[in-house]
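Here's a solo chain for you in structure tokens, the form predicted on its own.
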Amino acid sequence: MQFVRRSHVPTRLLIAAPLAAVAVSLALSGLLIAAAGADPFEAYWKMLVGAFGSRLSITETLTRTTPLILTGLAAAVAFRARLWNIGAEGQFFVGALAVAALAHGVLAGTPAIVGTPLLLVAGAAAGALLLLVPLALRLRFGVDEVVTTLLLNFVVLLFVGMMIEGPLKDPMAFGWPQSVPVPGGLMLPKLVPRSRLTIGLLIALAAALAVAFVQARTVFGFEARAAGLAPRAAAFAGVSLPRTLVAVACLSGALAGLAGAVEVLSVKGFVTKDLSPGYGYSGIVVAMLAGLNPIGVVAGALFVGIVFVGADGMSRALGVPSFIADVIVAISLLSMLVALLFTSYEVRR
């Protein structure tokens, strides 16, 4: 027995790859369900009641989805390259480190149809700006950037701590570790009155949508895709790789940095340790489950975000530890790794 690699890979086998990893991962969740002495069947639908039973749950589901889009288009735009992004978690509080400093600084005041945009800007670029520093050293001393990534992201967090419990921290906080709030003008308009969902969703249906159109109809989206397929062909073609991957280190880092300042700006309104419960992670899951698809992206964010959401209906309502969540959407990127490997390889005798 042999795996061979596909030539071409069928559109159907695209499109069941996703389905059959999020069914694996539920099937062997169910198992744990089980073993915590409640019934599996009972319990995923007390998560889709969690995640969908009422106005609140609906509006909490797509907020958590919000973040979720934006750094899974990070890891996605990277991934597509071959440039191995793990640190949007650390690229996440950068975005919401900068909109802090910034609108209680040179923004306090701005009218909000000047100071909000430029607060996005802001948390974009600081995203972009982390992530160019990995690069830079791939690029210079072929550094491996899995490691700076993913080292880079403890750093952030112990910087981002320094900084609430120092120059930013909140003075009218009694003592707890928080960032100086974001003045009320500033913070994003909501989407639905009474809720936390804001018009950041739109913003990362509208990222998603152009991130799609740049991969598929420019040339910097050619050459991004030639560089991960085949960099020495690409090479040899005339693109020219740093470039390319400058520009798609500068992409995933403003899309992940975009995902904090707008978690910042809709739901909290200042900075704390606890922002992120793992958004810059969870996204290179829903990254994989859209098999890089940027459309795909959304739906792979929606199914994280009823996962987190509705486990804790489940949880209230039979007693499953809340946790099981985060084995859900572990088992299903490991899921999805297997299904991507019977995608690309068949099996020969």
Given for the second form:
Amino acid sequence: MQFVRRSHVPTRLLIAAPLAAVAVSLALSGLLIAAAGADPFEAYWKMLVGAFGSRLSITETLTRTTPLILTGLAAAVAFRARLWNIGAEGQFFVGALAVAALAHGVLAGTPAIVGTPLLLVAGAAAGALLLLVPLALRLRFGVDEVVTTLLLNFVVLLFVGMMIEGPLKDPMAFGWPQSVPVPGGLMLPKLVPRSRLTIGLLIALAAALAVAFVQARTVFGFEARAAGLAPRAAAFAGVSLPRTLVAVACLSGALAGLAGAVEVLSVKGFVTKDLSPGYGYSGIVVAMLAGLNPIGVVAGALFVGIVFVGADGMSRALGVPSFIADVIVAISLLSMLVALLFTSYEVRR
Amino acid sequence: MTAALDILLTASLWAAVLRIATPLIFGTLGALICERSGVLNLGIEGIMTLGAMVGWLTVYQGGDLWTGLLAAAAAGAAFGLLHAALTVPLGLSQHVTGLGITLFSSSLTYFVFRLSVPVSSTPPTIEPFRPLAIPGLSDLPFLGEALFQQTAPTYLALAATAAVAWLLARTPLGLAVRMAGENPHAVEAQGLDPIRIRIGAVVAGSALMGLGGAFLTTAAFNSFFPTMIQGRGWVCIALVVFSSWKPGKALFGALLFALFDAYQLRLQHVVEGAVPYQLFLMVPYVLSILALVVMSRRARVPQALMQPYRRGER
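We have the form predicted on its own; now please give the form predicted in complex with its partner chain.
Every component of the complex follows; first up is the chain already shown.
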């Protein structure tokens, strides 16, 4: 058996691959659902109902999809340039923390029209700054960024704990470790009244379009891709690898930080340690499911959002542990990797 | 100040160092074997979680402690085989596949744990490994308490370090593994199959990772809880770089790391309230990053690490 790289990848294969991956993961997870004593078909039906069955469940699914689009984009732009940013979880939290700190302090009295955009920018900037640390270590000392970005996630989460039990602690929270709330006026406007869905969703969609445009139409987008595909050739052609990577890191970290900022300004209005149920890590799956394509990220995020929200309902109805959601997502990542292999290679005997 | 220094003179600190180091020794050795053969295994965090649960569950279901360790190693090996199958013959990105293995094995672990153990406020417990005092040596003052009253898996970890060091440096098998990580084409020229060697190394290394996780539930604690690995796997990946891919230095790195960890735990009590406790908890992760910075320049990375090997392709 031999793999031969395809010279041309048919579009239908690019669309069929994620669908096949999702089908395989649902089939395999179905075995686990059966092992838990439930009927897989009924379980998946309950999952769909849980994610789309009512007005509330639809807005919840879209609320869950919003940060996943942004963290998915964060992973996609970085991976495309072979910058292995596994730290989106940490960048998400510093973005959220920056919002909580500034909304309570400097920007407390500002009108929403100025204050809210500034908070979003601050969250993005905090995420970008955090990713520049491991990037600097890579460029200066040759330290692989995979482990450093991962380890920083733990450091950031402890830092968040320190802040919300210390300087940023909400004295009105009955001793719960949570940050002071963002003033109501600075929160993002609702997209659907009487739901948790805000215009954060539109921000995420706009970000996907913007990233798609940047990658397809700008010199920076071309250089970033070249840096990932063939760093040596790119350098020979005059692309400054360090400069490109710094720009990619800023964009990737900013998207993850923005995810944290949007989440605080949409959902709770304050920071807790469980603000993210692993959005940073799920973003990696979303990006891979999308084949690192920014528009595909929206679809990937929607899939993961459906699984997470739907699994809660399914778990309540059938007693299958809700951890099944993470299993489905993880298996889809692995099967998507295999599917991607078959899109870029042909198998010959 | 003297209170902070006095801690260093207690035998219980040094006993704790060995105890804390044990899962790191297993994990680092495991990751080291994989990387020496040319495969980065970022599945380690999940494989350790899986090993912790499988080891515990086996004993909880009535198996004895050694069967628990064996089952954990087998579970680790099985997920190692999955990682190897995806990255070696198929040549998928080792970074992303490894993360996928971590996500998959840890979520499957939680799922199986929830299925097999009823939800309760206090986690069910097992009877763990007891400290095994080595006759004669354990009566030595200070050293006896620090070194020779450990649990059996700790002694096993030390023995494994010696075994791996000897295997890698002195046997034809070790040479083949090292060559697969340096230049797989040369391995093939010798009439050996680099693909099989890499798969074997990843399976064996992952079995050790499983053991590292199982130590936590069968010797250090007596119950399983989902967050118990707490980044130890990633620390092991950092320790491999710190060790320059050498088993002896890996042992030293794990012990040094455990010393800082055990020390900060005790220091917390001395300076209680003066410093937020989270700062102490950050120390291990920050140390790992610093270790990477210090060692990355000097270390000689296996030349073919993370490069997929395809027959007939250069």
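Residue numbers count along the first chain shown, from 1. Owing to the predicted nature of the structure, the values given are computational and were not obtained by experimental measurement. C-alpha atoms forming the largest set that superposes within 1.5 Å between two forms make up the rigid core.
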Would the C-alpha of Val9 be classed as shifted by 2 Å or more between these two forms after rigid-core alignment?
yes
